[in-house]
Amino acid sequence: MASSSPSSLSPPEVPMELHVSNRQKLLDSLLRHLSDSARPLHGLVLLQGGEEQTRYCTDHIELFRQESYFAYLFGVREPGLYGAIDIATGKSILFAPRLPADYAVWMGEIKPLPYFQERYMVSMVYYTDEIVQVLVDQYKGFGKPLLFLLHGLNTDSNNFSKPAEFEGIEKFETDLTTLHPILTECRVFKSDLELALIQFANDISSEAHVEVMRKTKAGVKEYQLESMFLHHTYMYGGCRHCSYTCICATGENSAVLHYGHAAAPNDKILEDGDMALLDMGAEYSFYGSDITCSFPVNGKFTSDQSLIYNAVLDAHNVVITTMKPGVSWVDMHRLAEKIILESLIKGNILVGNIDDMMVERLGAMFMPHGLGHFLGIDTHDPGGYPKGVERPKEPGLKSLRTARQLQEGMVITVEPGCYFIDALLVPAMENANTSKFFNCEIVDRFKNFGGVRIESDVLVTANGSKNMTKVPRETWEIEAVMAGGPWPPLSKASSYTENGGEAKI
């Protein structure tokens, strides 16, 4: 029987030791780097937290979410703070804004400095207007005090991290190159405390995906599916933030990779016979999830839907089974492409030699995005292309958000897809090098199919990997759940027979 409660989960307590250990991890890495470089073991790391933003010129304040590097080190939820770590002593310092008296009238109690010290487990707390004096007094080296500031390229966005700014910074020496790569690399490898939050974000998001799957039917709007997901993760998981804008795509919209944006706002009416592609993930205490489920709106797979879905599922499963430390992520992408192409050949959508197709990069015509990305405090967590790791240049592969070898402690999404995108397929069918591979009559049958993506969040372990996502994946599981069956299923046979269906094993 299905659970009578809408959720079996409740938001866990977040131990601030998580951020204490993150600071220690950075300190250890920075000291190791300075020692290896024969540089003095002193200076202060200084980060500026995020600021509240108003909507354009209005007084409407957008809901604040902390800057990710600052969140990683300090776990601070309030805006307007700075944070420092003294390399010589390991002491941590927060600087909080000195708020006006009428803050208490409109926003609530003005927290005293000891509140921040206790809550965020730092060594000292001062006001932001004391930054210069405190940092000068704290510094024990020679000459001008040295500040390590955060400045570097995010290879997913091509934006640069913003180094801390404050009045009086000219009194300090500033290093803009050392901190960013070291702190970014710290974020790539997750601690057990971080993994517990990522797992909870996965658990509540998985549960919400199942709830949405059960309530999906022809005639509802895509945004109603989004609303169900947001309600469940907030109501039962305390997840006020989503990891990213929800993609609730059905029918031909499921071939739009980043559907759901302001100009395509999840507003189509679901139609019987369409596929749904729902890419949604909740964030809990800064740490996120990123899950995609694809399934038929009416709860029953057609032969064409099964063909494309199982092509993607096979790629998803084989990649996760193959993942382990030392494996190249580029090789995993190629493996996923090859499995999908092989399935398309079996389904007579493509004809010809699989190796020739791989040479011509035909996989990128059906899966133009990368296989996956690092996940943590950001949906696209940084560190995909550290110094020395080159981005591939071929179609499809150039969209990979990392080309690294897998290592224990990484959390990475596995999200193969197969889409029928006219903007890619029409030129490919007209190209002399690739047209020979297409069975145009069959391809035409899939013109308005859209696409399928299956995405799970996967931890690289010492000997392999662990899938942190827990949603129906096999076609029989999806059909059973959409017919009212329990999740997790009792068994393949009992799920069908309990719902009056014929057991299909």
Second form
Protein chains: 2
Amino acid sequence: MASSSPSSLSPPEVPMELHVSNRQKLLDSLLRHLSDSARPLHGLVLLQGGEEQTRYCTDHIELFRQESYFAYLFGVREPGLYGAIDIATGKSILFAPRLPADYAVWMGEIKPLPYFQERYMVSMVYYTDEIVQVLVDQYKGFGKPLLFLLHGLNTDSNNFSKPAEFEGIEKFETDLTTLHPILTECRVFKSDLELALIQFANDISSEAHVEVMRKTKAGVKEYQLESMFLHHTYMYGGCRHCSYTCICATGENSAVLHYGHAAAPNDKILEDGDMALLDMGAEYSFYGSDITCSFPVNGKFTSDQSLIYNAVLDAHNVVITTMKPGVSWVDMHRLAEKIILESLIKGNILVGNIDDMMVERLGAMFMPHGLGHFLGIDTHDPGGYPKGVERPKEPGLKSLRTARQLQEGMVITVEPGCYFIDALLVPAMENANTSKFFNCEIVDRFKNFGGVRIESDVLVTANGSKNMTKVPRETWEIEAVMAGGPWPPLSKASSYTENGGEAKI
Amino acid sequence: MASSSPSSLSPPEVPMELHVSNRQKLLDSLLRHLSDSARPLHGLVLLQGGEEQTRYCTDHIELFRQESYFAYLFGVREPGLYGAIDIATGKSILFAPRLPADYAVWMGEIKPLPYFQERYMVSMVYYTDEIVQVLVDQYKGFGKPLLFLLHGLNTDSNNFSKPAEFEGIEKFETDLTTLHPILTECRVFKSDLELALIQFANDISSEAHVEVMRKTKAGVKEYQLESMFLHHTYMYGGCRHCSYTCICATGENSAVLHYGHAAAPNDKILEDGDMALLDMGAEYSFYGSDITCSFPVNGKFTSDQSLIYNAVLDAHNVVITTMKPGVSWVDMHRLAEKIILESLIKGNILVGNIDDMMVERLGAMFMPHGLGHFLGIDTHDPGGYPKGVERPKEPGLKSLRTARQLQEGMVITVEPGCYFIDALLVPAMENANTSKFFNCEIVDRFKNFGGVRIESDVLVTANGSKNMTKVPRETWEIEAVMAGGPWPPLSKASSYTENGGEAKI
Ligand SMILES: [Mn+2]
Ligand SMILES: [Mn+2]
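What would the structure be for the form predicted in complex with a further copy of the same chain, given that what you showed me was the form predicted on its own?
Expanding to the full complex; the earlier chain stays at the top.
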């Protein structure tokens, strides 16, 4: 219930058992894989944690954020460490940098090795300059000790992860192919401890979205919405990092999918009559959220705004209620497209047969991005295209960050959108195969509309799905909240409870 | 005067003439240098702007911040550009990346070349793939065209700036030594247009410090102070970037000079009786601020807190009133040390002869960092050690980021501090040469005190100096503001007006 305090939340304790169990999960998978391929059950997994980066040639240090695979296995917030897991014994080892004495003056207490052992719940801790000796001593196999290093493609960035490097690595055999797909697959399925953090990131971000929504009005600048969001999630949620740069797009800008970066820096002044599209999510102890709310700046939907908004909301809701293990994500994308196109037909923006439109991939002219992506330690969490899963080639579908079937434990964003993008619609209206579908006069009315996106973070459960995002979604809910009404709502008859969230009254 | 609105400020327009005049200044200096060394007056200055960076192997894009030398000359906020200045004609040229068609869908409008020409007030704009041809055509000398590239040491980071790289560079002669020292020296002396931005960064940051001070109390977490500062400067000042990671140190943490980084992340809960040391500064349109306030968490100085605080404040004030062109910065550092040591003698913490203490470099045991550094587009602005200026070797003094004589137009931080750091004091109290100076029993009383730093940004004027930072400094001013009193103060009889700021009533 709405109260005078700006937040009902506070940052929860983070149990390091989370990372212990992540390591155990990797160990189990790796042992199973080695055993299935009749390979010896020894060797050491070795990962290199991230390093602090300075800006260009200066001594300006960027705020450090741990590399995600390393964070998954070890939960370490400090830079410059290495981590190992001995396959034969299951023992975990951290290697911490040996810091110079004046670190204590400039940077703070030099934490003794037992600090790392205790805090991160690993079996042993040494200095990084002891890596070679410790790993050699630890190894229980024959011949050169075997290291499983992390090397593999990130299918969103097309970049490769950087395998650990250290002086003396030539004393080891290295395996660069086994670890990455297995560790990536571990990350796809979230444990209850991981889900609790993603839920908190969702809770504080949902609350911040509502706070921002209430303070939105004409005359405010887009970046002020960003500032309010960042402040709420840090102040009350302890979230120092965001999952991604905030997208605070209003008016025409809401048709720019990745608005908000340095060359389009959330700098428009909100105008009466604009739609706002706010895609903002906080990260809590490495685990993220990714939430988009769309609503009218002045707090009241026009009929055109309702038309597009409800087209997207229908798609969002039907997808979530259809989701369950075994369902294909590509089918969900097509389902969302179809619902949106049907609404556009009902709204007289499009004319013709829906199946013909689907054949011509008309949906991709209004929603050029994929329906959603895995979410976890990365906003675009890896694992969308493991070996054997092919990326579709058709417009729209080729932007999908996964084409997998859903399985229990996956967390995936559901983020249908409908945008009026000249760069796509003008050619489509001129194209011989698609021009016939457009009611050009009415499309013209939406020329400066921008777009709508509705994005929630959804857990695939044993029998269905659970929406972890808790923001007003129905048009009347949004209007009520923007008019000062309580959130969460007092009545149970709202979409908020229907989607699986628990009402907090 | 304090009002009900949280800010009396709003972000000013940024005139691009600022960067036009920066370019003209470089051109004049370069022509003078070439002429003095009897070298031909042609060639092209070429700089490569910064590129967006992704995080590790992922597609997570870090918020882009332009490289500082490039920002100085061109003021460009977008990534991926190059910029040139033709020495013979004085003409400036930007090269912008040729963006793929789908940039318009994902990232926003593809700005046409004239946009860059107009916005950044350059003579010509081309695409980056036209660099070779344009520069060859532009060159007015004989033989291979000559490029002046940026390559030189940053004396704070010990890193080298990266000279521009592009395909076809072998068609040019390159000069890697001339540009860096000349351009760096240009940056040392601030124009009025630059000063206006540094002043605004100071104004909004000063206001934010006061806001934070008022909301500080026991039970709050250090990072909540950071969050309030970031919010105030972004919300009301449009400052998306900070000059550096906020240092919000309370209690013992205030003795850690660079507290606040990922391994010491502002996560302590404030306690009654703690001192707070908040070193936070916003950046506005590339130009920064760097401000430290120290004050008691509960709003009332104890006598011990007053003792240390006033020791540092005296040093801060005397240095600022002594500063003028011709004064050596090393002498200012020693002056600050001496004033602090004298106060510690008066306070019975130290005993003995001040000159003997200075010979033993006792000041560095309490203030191990330098008195201050140039401030501009970088927090540690370059130019502190041009050719011919040697870095001192003594404790404390060797940490100085410049050993130059002051000159009109320099902006330099004045940030004396006094800290109780075990790692320094314990050895000094055991050392045969210095142990005699310590009243160990009293030092012991300060064991968990932490430290005090007072930092203002000061412009060297023709006859003296001007303090650009406008925060409560006297203990009674701080106590009054923390008790809810107005800021700026209503009376003119405060340090606020004495230091050269104009009272805004
Ligand atoms: Mn998303
Ligand atoms: Mn400083």
